[in-house]
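Coming up is one lone chain in structure tokens, specifically the form predicted on its own.
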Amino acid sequence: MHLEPVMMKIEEVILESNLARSFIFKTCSERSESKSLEYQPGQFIMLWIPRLDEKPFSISYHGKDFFGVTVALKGRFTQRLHEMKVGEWVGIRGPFGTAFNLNVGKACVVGGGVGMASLAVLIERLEDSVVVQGARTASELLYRNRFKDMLLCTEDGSAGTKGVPTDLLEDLYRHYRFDAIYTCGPEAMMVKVSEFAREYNICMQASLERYIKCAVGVCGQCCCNGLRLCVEGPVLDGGTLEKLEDFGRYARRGNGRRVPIGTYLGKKT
């Protein structure tokens, strides 16, 4: 682990929607000293533009030498790196958080717009899954060339199922008698991920996001009802998930003022 920024080139940029790019990164360098990245699916890095500012993503592509981030386009932060190109320099920090538990047996995999970048590399790591994602239209979808064999669904029906990931889970359930659910993406959608799971007795993992600042548990920026989700987070299993009261309901912005969590995914990034 990172605790203070390496920076690092960007090696390769993949355009992955109308809304998101992936930034690739090797990590054996000639000004970095990392030989590998240590990280385990679910993690985030922190990712610095000098002299602009840090935010938190996922890492949605990791090799032996390399590793990525899929970052959707919001605001300032996003907009930058979304001009950025192959050669230039960023500052890297983590890996930081929780992972998600990989002992299950067959899973179920729910991803809603960019919250798959979460859970790209747990898709590619479980050995027996079924793959739903969901998204406002067919443009936003992600790694469709990566998961072929994945379902998908679009608000406006564009591709796949016209509907949401979660309008899918008793068919699938039915079907594959999934042990687990993993499911990243829209709050409201987990929500129903964790209700479905909860019902039916099905252990259950979640990637929750948060304003994240400091990412090693000082600031308390990202508290989830005394939860620091840069630390104790941001992957949480269902039980936990059953006592916070804000899950699907409030959120904290970088002012610490607590809001609905409508409002506060509504920011710019």
Given for the second form:
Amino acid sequence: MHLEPVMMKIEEVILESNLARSFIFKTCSERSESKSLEYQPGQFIMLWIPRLDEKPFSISYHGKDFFGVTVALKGRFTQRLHEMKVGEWVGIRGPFGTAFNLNVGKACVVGGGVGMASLAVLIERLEDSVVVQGARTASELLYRNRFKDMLLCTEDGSAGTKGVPTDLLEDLYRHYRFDAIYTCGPEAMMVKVSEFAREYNICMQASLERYIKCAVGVCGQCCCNGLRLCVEGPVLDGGTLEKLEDFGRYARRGNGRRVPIGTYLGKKT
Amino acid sequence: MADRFASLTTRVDLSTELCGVRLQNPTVLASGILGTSKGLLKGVALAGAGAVTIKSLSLEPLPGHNNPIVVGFEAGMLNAVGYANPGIKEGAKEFSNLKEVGVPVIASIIGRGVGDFMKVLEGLWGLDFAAVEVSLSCPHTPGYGMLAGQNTPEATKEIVSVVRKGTELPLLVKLSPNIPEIGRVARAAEEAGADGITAVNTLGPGMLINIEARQPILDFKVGGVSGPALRPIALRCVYDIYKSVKIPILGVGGISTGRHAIEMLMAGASAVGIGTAVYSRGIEVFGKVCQEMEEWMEINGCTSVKELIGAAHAP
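To complete the pair, please output the form predicted together with the partner chain; the form predicted on its own was given just before.
Full complex below, order starting with the chain above.
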């Protein structure tokens, strides 16, 4: 299931927020080749809409006979995907990339925006964790019913604490004394999380996003310095991130041009 | 480990020379695979490659084709990347201080015509490239290579004779396997002043269809064929070229093991390109191929790569 997309039927669409929808696929339906998805939290799949494009998405739902992705509305591709209904077909390839290391004691999970999608299955599999989610505004928060005791913050104060998740880290650490932090979200936020983890000597892992094309480590499109994000990532540990010059600073557009991350929008040129 | 390495270096010499460029071993990262950043080139050098080639640079940035750009099948891979690259100006920034890479770096360049090629060459001035590879053979990018008719003997001669004047670096010309009389194209390149031939680019284009979607899988519909399916064709091309020209050959196409590399050397290549095998065997493929070559050479009483080059041509 790595090099050729397998066509799968959308079994369910979940409206997650103003911006995001989840698309659920069954891994045992008679027309799909895959019996079950060999997946570990943090990995991603490539989703193909024939005659349009193919884009990477973290798996945000996973069970014995199903998996799903949560997709925020961003551009042409996600617009088309959001218009798709139950019963329509898309191509799936994967899963790809590295996974979170689950072998920790107490964990803190810090998600920002649709970055929550890469953390969702991880949260389900962690035995002892505290979860903080940040979003711009209340209507963009994800999985509020799925993870009921999650701490929330919004930039406009419309839900939870007013501010960003990293504002809460110090207090949380004093309370919970966690051994590890997992994070996914805006890269500026993840940089702050990694700095916090370094200061307090806590191990941390972050899931990064780059423009991914082949997803199998041959085209070089998604590179961050000397790493291929599709193979050596998307999940990277604190030690690797500390040495990664591009982290929080640069990303490559579709033509390979390395641009400051603030101006990178996943565009081709 | 140290002992073993010492014993191997005394018994088997993997070093070779390509157009005057000394390589520690004959494995070369083929153009189009991983050559997007200096960091990745360093990684490939650390993994054991004797030299590396950057992803082709054009005059202006090219966005490349939409995804999927790559699809695999039972005998290799199909790709239609469409020469995505940031253009020579950005490329020159990316590939400054190439000495850091640790092995010779070959610049791959593309153009819509001689004007483009000359300007791209100008952009390479002052950078530490060891050689330039001019690709005239891409099967999936409109305006470039095969789709611009650059792969005929006539066009090859015309382009190479001009481009030759644009650089003092060793000049390799990368050919398409699609022409039956590839020796003629190679000779045209040699007569026009090329220092070496890279053979071959991907074959085709080919197509794969997802029958459930009832659509070609590649967004560009067609793409170049690489990997195991290409190997016997690449070998025949190199064998023919070796008979037709005196300049050295960088043999590329389907090589994934030490045996494949030796086979390519025997067909007449002085060094071997590796690309698609990065998918099947990982980035470590370069070191693995070298180790397998050493083992074979030791068992077969062969002490240097030189003895292997063109060995299959012995009467």
